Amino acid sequence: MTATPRLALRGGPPVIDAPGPHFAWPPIEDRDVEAVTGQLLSAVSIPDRSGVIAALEDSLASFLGVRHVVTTCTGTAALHSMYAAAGIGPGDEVIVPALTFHATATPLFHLGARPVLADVDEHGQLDLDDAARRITQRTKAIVAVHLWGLPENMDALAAFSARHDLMLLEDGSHAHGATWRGQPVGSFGRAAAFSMNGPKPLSAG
């Protein structure tokens, strides 16, 4: 039997030996610098819809296959205007996966609501037996969340948010271009928040 060679991180050779950052993102093109630049001659803020903020809202929108795109300045912001939006206030719950970045949870206590946990499956899907036994008579949502760009099952989903009479609503922060069954991420619920800071696969500024 051949012993196995020590792992790098133990003093083993190294696989790759070139000098890193061996991969950066997003990918920064002249195109990118010059759309940049061009902006900042044109403002440097944008008070109303036109312009760069308009284009990008429209073209989401048309690939999303979804009537109304309106941008914030974070992904924690869009999820925050979309319960707001959705109409949850003080004393609402919502049930929100486990495993989740804390932004899916944390918008809504200051909205007054509470989030409340789910366990998750092995796969990281939401757990819906799980999500059933939290429910309360101040349940008012249920949150998918794609982590990942993994679509949760949104057949299952969205046959239990109709069943116990939730909205549900979809965090697709890590899923942009994702589709469950040929339709987008995003498309499924009474409303979805997605976020564009450098490390998503759609990233923007």
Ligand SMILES: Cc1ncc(COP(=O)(O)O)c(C=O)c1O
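On a predicted model such as this, the values are computed, not experimentally measured, just so you know. If you superpose the two forms and keep the largest set of C-alpha atoms that fall within 1.5 Å, you have the rigid core. Positions refer to the first chain, counted from 1. First, how it differs from the form predicted in complex with the ligand.
Fitting the two forms on the rigid core leaves the C-alpha of G182 displaced by under 2 angstroms between the two forms. When the rigid core is held fixed, the Cα atom of A18 travels less than 2 angstroms between the two forms.
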Given for the second form:
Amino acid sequence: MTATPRLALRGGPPVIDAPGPHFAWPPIEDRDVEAVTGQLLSAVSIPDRSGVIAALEDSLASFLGVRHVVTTCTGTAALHSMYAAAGIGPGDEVIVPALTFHATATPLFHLGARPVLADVDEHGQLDLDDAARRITQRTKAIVAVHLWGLPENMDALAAFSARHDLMLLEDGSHAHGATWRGQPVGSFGRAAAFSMNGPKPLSAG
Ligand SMILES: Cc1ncc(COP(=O)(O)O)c(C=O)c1O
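Having seen the form predicted on its own, can you show the form predicted in complex with the ligand?
The next block holds the full complex; its first chain is the one shown before.
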């Protein structure tokens, strides 16, 4: 029996010795460069729902199976817009998973609302027993965050939000294209927000 070599981490020989970086995301192809260059030459500002903006919103709406998609400058702005559009305002409380990027919670402060952090389990999924303990008269909504591409249990969350009369919202920033029982994340709640910044699964740079 041959001995397993020591891991590089522990001073053994590295399996990959080519210099990094070994992986780049998003992949940039010639057609991406052509599309961006073509856009720069035709218009650098699109003030209405036309051109590439309309094309993106329409294709995302059909991909997600939702009626409306509105692009914003960042995922943080999308979350802010989603909360505002959902009618969340001063004094309202929204249950947010304690394990997420801070932007799931911070826009709520700008609306005078309060994020209430609920614990997550060992897979990063919302602990609904803990969430239930945090509901008050002021709780308006609960946010499902599909962290690292792993969909939340949407059966459980839909039942939970119906039982407690809470609006179900989603942050799908890590999970474009992920599905729960064949249905795309971002299509379960009253509304959903997605980031498309550099390293996201669907990247707009
Ligand atoms: C889960 C989650 N929500 C929201 C955001 C905010 O997105 P953006 O950086 O586009 O504002 C991020 C960004 O990393 C995120 O990871």
